[in-house]
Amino acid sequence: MLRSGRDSYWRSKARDYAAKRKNRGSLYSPRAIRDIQKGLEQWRREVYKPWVERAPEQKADPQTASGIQLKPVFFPTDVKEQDYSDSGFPGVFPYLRGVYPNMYRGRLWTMRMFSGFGTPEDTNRRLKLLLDQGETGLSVAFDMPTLYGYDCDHPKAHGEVGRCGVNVSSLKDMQVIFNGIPLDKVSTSMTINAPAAVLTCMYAAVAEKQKIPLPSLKGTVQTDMLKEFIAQKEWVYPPEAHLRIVRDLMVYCTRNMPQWNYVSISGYHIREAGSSAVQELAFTLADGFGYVELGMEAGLKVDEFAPRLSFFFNSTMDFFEEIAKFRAARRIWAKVLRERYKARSPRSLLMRFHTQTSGASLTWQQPLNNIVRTALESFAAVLGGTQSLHTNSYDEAWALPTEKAVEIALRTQQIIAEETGVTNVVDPLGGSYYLEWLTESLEEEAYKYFDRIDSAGGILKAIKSGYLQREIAENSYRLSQRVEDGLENVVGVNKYAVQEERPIETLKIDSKAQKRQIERLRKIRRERDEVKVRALLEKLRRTYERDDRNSIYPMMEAVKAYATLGEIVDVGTKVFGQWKEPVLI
């Protein structure tokens, strides 16, 4: 999908819902859902309209938050066509029900809690103590300098080191957020994009030291730049530049780092920004069908390297559309691998994601009620059956999360996990008429969602086009504006409001971070060997200019001899430009 195609599948997928309504096998026999048929519009006209004319219903179309119109009740009748072969069983193709067959009776979610801010050491501190309190995987944030690739002293840095993240400009300060936490014992997940390879880079360079061999890495780096260029604006080189170090960093992962996850595919960005649950669902996938193409470009084999991609999805208000579209978004992940790019392991087949709960759907008003948002939002994301996941903190629409918001935001997990039965059964929602027809209208509209991006030039083309970043934009606008015409309600924001004063106490980053960070900085630019390290960034520079050449080992080299974030990542500006998304009209 970076390209077109220009063939019929995903047209023909489309037409498929329509076409196979017709001679699918079902679970009901004809007779009974004729008589259902009958009874249900006995019911209508004699029990529901006379009802609704004494108590009209509160809202004049409901629908789901993408969209999707909603009846006031489902039947059998709703989900007669659907054939129980495209559910099947857990763990067995094409996934619908979850990736394992016992799934959380025999193991829980992963539960990691966005971690990052301030020092190195601040940073280190959080981790521990999380890790101290059960959780159960690391999961890293970085400040908007690291994010963009500068270093702490760059004049654009000035200001925003450690405000919403940690802040690392070269290996040492990667040492000091690891320092005593074995790398070998937990899985650590990087929320980094532009410069995702160097930080790969410093992570391996850091289990190095630990005396741990690359193979027993276990984690996950986002490098998902084709997101980053519909939703999250986190770019610095042109797109083809950045996919091809994308490339680069598969095929070095796929041969050095087997148990390492070099792509989370994220539609959490792409929802934050204002998509639909359908829209996230389709231009998630549809990056990830990009991915894939890619590893294959480089010579691949799609069953060496796509049971390394991994997912990163939202969960957000829309409580059962959310349950649909992870369960949608296993079976079309399935199929698609399977059908079109020939895989044949079911690992390869197996879509595992990480979830976290909205940011958007944080109010700072009246904070405390995002304590049940997020408890919502991440039961939503169990019953849809995630591998992983984080829940964010009530103070989040405020600042970075104090250590006792963070606390409340793991124990939801906590009890969610051990108290609820939720783990106790197997996609326990699994025939609800309502979910069941939900999931196979968001698969619907994700396949001509598939051929519209297939016509527009392919996933590349349609993000240089706007295209992508148009759709978001006036999704965005249509919610905003059912907000303010109050058709859609938000507790605390345009119903029930009341006047407060600050309500809560928020965390306070230290104005001396940026100080010490740079106090560091300047020690490594003394200690290191400097011609050494001016030989490897050229090295690095030739390499760029090479499409041929793998640069992650030039650019592990560097990292290792302590050349900076900002020294690797300027040398691909040199050497690829910068770019500009198109005007959206």
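It should be emphasised that the depicted structure is a prediction, and the values quoted were computed from it without experimental measurement. Positions refer to the first chain, counted from 1. Rigid core here is just the name for the largest C-alpha set that superposes within 1.5 Å across the two forms. First, how it differs from the form predicted in complex with the partner chain.
- The Cα shift for residue 54 between the two forms, taken after rigid core superposition, is 2 angstroms or larger.
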Contents of the next structure:
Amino acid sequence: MLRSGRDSYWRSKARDYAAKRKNRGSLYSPRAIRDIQKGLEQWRREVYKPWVERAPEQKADPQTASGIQLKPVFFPTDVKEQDYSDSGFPGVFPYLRGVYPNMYRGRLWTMRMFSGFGTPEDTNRRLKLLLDQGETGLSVAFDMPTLYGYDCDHPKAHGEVGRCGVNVSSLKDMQVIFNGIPLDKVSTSMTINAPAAVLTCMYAAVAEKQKIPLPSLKGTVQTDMLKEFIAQKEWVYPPEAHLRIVRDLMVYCTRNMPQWNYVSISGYHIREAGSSAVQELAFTLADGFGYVELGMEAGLKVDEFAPRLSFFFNSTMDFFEEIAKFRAARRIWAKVLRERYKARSPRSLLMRFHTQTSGASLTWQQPLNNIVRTALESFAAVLGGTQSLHTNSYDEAWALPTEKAVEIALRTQQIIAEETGVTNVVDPLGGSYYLEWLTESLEEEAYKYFDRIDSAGGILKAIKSGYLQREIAENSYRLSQRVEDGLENVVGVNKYAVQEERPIETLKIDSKAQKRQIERLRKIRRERDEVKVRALLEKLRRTYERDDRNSIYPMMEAVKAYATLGEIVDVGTKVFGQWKEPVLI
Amino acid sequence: MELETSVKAGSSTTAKRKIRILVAKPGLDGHDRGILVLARAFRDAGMEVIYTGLLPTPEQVAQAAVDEDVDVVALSLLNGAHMTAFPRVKRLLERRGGKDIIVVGGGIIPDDDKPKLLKMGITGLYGPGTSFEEIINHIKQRVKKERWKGSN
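Moving on from the form predicted on its own, kindly provide the form predicted in complex with the partner chain as a structure.
Whole complex next, starting from this chain.
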């Protein structure tokens, strides 16, 4: 090799190997499996065991983050009973290998970065900057008062206006946020849940002022109240009341806003709250089935609305388990929608999902390490076949991200897309003995959980009894204890920790937002037709009292008359009451 | 880690005394992962834990602390509102007869904010990734020094 050319050994080696790859027998034939089994036993006895006896392995019980026990290595024998029809082909049922025939060879995932802070003016400037940089998918974050449905001048909003996102107290604020942005040319994702219907009405009202017809509006509101009760806990009313409004929104949008994704079924927050990958998978899909049933109960046909349901998952540090989770999610959704809910349209069966890298995995310590964590997590999301991706910034354990940090987060995605070559092949890890085994293991565990949730009386009951919340709290305690006991390590936290002084500069949010927002709100209240607003709020109240009426129509009227977010949400509180979570500890 | 919180030596009445601690998130913040984990860790460390549930106002937190006669109030916020909510709980405690109740806090608290909180007597101010042991030891030390002085 060092000097000679024309070595016949290499020539015949190359020829023979190529021929062999073409003509070999099946890896999974009974004979091949028998041979592997025999070889494996011998290998375990003569090679592996003596090796481990000489030097013990680092971990006593290697397992995935969900606690699935792991063998040291996987073989065809671990997947020998797999029926390949259960894997199938990209772009066809059961979509294990991807929802589109050629995946990223055709179109990359959407790089959708979530932003929003301060006043509507601040956010309008940021959105326009993103549009100038070529983004077409906007994604807006709201502050805590907006998420909980309080106006900016409510006592509970004090100190929180504009802090974690932009504040919206009335239609006027939405007009400012989208001022000069043509709503028929962009798609807008709004991360809003309890008041999602109100924000949808506001968006529609802005569009009307721009003379854009409702059917051409594209975007997503999260609206996933089930996961709010399970994990993120931004609610106002009891679960049934929120679900009724979700139902009204589903029906309204199916009829009037056909391109509006009115529910984004979210595992992200379930995972961030401390669940395992198995729980994220099982609870999210169970929520998804819940919305399918909600739509069907409202008289919609499954193929009429299931294509509008999309998903939102977390991607965190256990690389292979995350990839397996995404793949298993697609397969379960397709199978159950077809078998149980009799969906026929491929668009109902294929699960589209957005992914965000895990905020909880980011460390406060040595924050620059978070760039690496986010890169690995986004790599897993891409290998798992995501349709869009938000990458967190390295400074987010500290504060909202600086522009510099956001840029690195976006570049991380671009490097994966442009430099690594992973986009050339669909589902490039498909067929890995380990990954296929793990995908099946997660699917199996998910079915077991569905059964447990069903035994607990279904999702709604399981929320009201606190079962799902306690399952998550228990897992999160287990994880924390494993770190505390050194069974799992976090670099810079319980291993390789160092003392550091102010490692990074962080974003400061000035507190002028609250004052400005309150001024604008008071002006709105002074200038609007008060009598009309009161009458429309009363109309909404009466609709809420009749379960067979759709509340979106009167809500839309109230929004257009500049009834405020807080006023509209309060109407519901008077009718439905407030939610108090069951005792969890 | 030492798991018992008994006060050694001294009078027999305090020998089995447990630290009573109220844990709360006084604000519009549903991120309860940390506080639920800590509540369990406090309980495993032998404390009596009272959790307010989500979304209490600072008034409700202070009132519960006084009504429950706790030794410690442990506050957690991840939404950036700690500079308004933590001092408010502290001031309300003082006004409602809970001047001696120890207040500790945690969450995402920038270094610049810490001196003001410390000056008010709100200590700990732990960030993400802090070990249970460190937090529990801090609480035990303050309780021994400030609440149970003279009992050992």
